[in-house]
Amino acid sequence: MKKIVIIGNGITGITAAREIRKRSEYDITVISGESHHHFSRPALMYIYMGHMRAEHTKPYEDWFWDKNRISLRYGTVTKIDFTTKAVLLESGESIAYDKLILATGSKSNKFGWKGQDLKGVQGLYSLQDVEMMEENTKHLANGRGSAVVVGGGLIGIEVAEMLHSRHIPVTFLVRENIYWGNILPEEEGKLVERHIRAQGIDLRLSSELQEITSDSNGRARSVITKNGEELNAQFVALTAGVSPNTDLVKGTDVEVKRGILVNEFLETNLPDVYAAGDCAELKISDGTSKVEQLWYTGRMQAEALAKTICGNRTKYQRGIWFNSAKFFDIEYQTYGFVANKVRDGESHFYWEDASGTKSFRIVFQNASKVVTGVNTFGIRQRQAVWQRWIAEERKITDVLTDLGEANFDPEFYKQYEPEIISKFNQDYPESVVTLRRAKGLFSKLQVKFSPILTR
């Protein structure tokens, strides 16, 4: 029976062995130095926020690896003998393989900066991260110290969200001038620097760290930005981004590049050795190379590497882009390709409700009229539907006139689509737009009982 090893229990690894068992009956063990089980990765700010435990973030019954056949093994991997085919554990342990996937993950970002490795200093990917973020911040709750986040990307407005939930002061340091202006158009991050600000963060735009000052006991003191101001920070978490973990494979055979380079069916250099999700740097015909660090290409490229391993050679084919993610509590779904800039040949149509929390942009080509990419924020909308009208190349005014049909709560919340259609129309005259229909209950009421509904 062939034996497989993954190391790493991320959505990954995890993915990887329960699709590797539905096709085979191979010996499968899961190594993790992280944690005994498989857990949410995305739910870990929620344990710190106190509304749920760490045990409700297994998405699986204890009793489920047993049945299934799976061999979680918890420990720290120090060593991948990759001419005996053997995992060395810390504990002095050596496990055989036939086929090895690593699924390492990530880690968090560190750039020199002067008191980087400080107590009160951290990271946040982890849940060990979570663990001593517990620690570095249990004496400063409710205003009796200060926090400072920098770097402005989701992990960093999930940490400015934590403290904030224990009513611990943060400062938010962005380098860019627009809030992920390498990514949002400027109506985007606008909306989400007034949605962060409401919430009581002070967020600095264009301002980077330059040190991090330390007490008398070696803890973080205060930040100094390059700007030359100071401020007040016990805490100081260092949130610019990650990088691919690739430190088990470094000054070995394996082909690293700024992660473990793969091929499109996930094959290292090496025989019998894959990588798959944050960890692995997907090589294109083109002869470029890119890292996704996503949790659904994660599982999907588990998915492709298991029927590979099973036999049936499969490419890892990503499909139409999707990602969401929430700052506070607007939720932020984008579909296909939103440039932060409109790009030659192409149109956005933007929209965005009086509150200044609702947004909706579609963009589409100038001569084809093909929708290419869809970004909204606090409409939630169905991931299927949009995939759908992507890969089907469907028009604008098409996508539009059926808009009803993506919107994911029509029978509770409040549709904005007629508004939406309203602002295409007065932007578009010569392309009017008749939306096909209103789907759920609050549509009718509002159709019903309009005078009452907008007391």
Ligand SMILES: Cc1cc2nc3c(=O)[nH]c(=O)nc-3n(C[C@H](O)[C@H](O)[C@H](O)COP(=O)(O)OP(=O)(O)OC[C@H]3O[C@@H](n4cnc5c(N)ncnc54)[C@H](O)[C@@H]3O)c2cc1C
Second form
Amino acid sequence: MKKIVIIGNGITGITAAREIRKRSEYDITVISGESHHHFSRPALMYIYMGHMRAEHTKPYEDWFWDKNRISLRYGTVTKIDFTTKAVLLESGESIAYDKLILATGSKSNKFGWKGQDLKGVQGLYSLQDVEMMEENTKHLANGRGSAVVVGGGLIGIEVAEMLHSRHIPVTFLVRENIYWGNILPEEEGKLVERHIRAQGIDLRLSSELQEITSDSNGRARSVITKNGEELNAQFVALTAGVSPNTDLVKGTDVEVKRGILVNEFLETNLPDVYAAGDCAELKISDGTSKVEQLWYTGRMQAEALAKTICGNRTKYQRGIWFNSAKFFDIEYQTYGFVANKVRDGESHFYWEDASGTKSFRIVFQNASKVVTGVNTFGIRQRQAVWQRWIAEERKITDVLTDLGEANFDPEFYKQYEPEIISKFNQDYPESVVTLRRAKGLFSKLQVKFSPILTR
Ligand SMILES: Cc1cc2nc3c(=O)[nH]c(=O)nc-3n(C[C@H](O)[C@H](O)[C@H](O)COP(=O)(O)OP(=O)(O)OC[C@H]3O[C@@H](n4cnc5c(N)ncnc54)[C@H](O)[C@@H]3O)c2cc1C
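Given the form predicted alone above, I would also like to look at the protein as it appears in the form predicted in complex with this ligand.
Below: every chain and molecule of the assembly, starting with the one above.
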């Protein structure tokens, strides 16, 4: 029977194992040096905040693995012998494979900052990082010490929220002059900035880490910024992004760029060796390549790969881009492509509510009026509806007319569709759109289309 060995028990490795089991009787072994069982990495923050215990982050009961004949091994792989087709564990044990899946995830970035290895300085990626954070911050709760978070991405904001939940004063250093400005348009960046500051977080834009100073015990004492400011900090979170974990294959015959290079079938340059999820870098037909470091893309890559491994060679096709995140209390969703600046040939329609905590942006093509992307803050949308609308190349007027169909907020929440439509009609007076579908009900209202915006 074919032996499948998977290194990594994250969403990618585990999805691959489950999907291979659904399709085959292969012998499947999943190895992880991080945890005995698969857990939800995005849920890590809730362990620290006391909303969940570590065991609650396991999506499967412990009996699931035996029942599905998936062998879980806890241990670190130190070497792969691609000639004899075996992986070597730290314990000295060797495990043979016929097909090998590398699903080794990411590692937190460290850029060689002075003081980055002091006690009380860390990133947040693994279960061990949460345990370390617990240890590093337990004496700082309720204002007994201060923290600095370096790097304004999605992990940085989570760490700021985690520390804030323990009443540890947080200074948040963000290099860009707009929060997450390489992704978000200015209005949304400012919306998030206001919300972060409203929580009492000291957000510093255009501010970068220079060095971390030490006390006499080798613990973090302060952070010095490139602007020359010194900030008191007994805990420093380094959250300036993550990089594909390619440690195991560096210096081997496996091709690596930023991540482990794979084609659209998730095959590396070596036979019977595959890579997927955060650690993989996908070669694209136009000669470029990209790394996708998201939960759902790891799952989708693993689903395609399992088919290939089971004899049905299948390309990974991500389909319409989707992402979601939470900035303290504000939920963010994006579908399709929304650039941080308006690009040639497209228009952005933007609405924000009076409180400045909810917003809606639709990107559409000037010539065809086809919607190509949407950002929402504070209004929950239905993924299936937006993906369908974008795939069907719906026009902006059609989408706005049916906007209620996409609303996924609880029934008793205020509905903002009428305000959004009214703003659109003000911005585009040559077009008059009437909301046909409010949330949960179809109204019989007429829709008037303008000549330039109709289908
Ligand atoms: C705090 C946090 C919050 C996040 N929130 C979101 C979110 O809300 N939405 C979203 O889309 N994404 C989120 N992400 C990103 C998402 O978690 C990752 O994209 C996803 O977990 C990647 O899955 P993976 O299976 O490819 O790798 P991983 O989950 O990193 O799993 C790889 C596993 O391989 C193990 N491994 C590596 N090398 C070896 C070795 N040599 N031997 C043995 N084991 C090894 C690692 O220890 C790890 O357990 C978040 C990430 C973090 C850190």
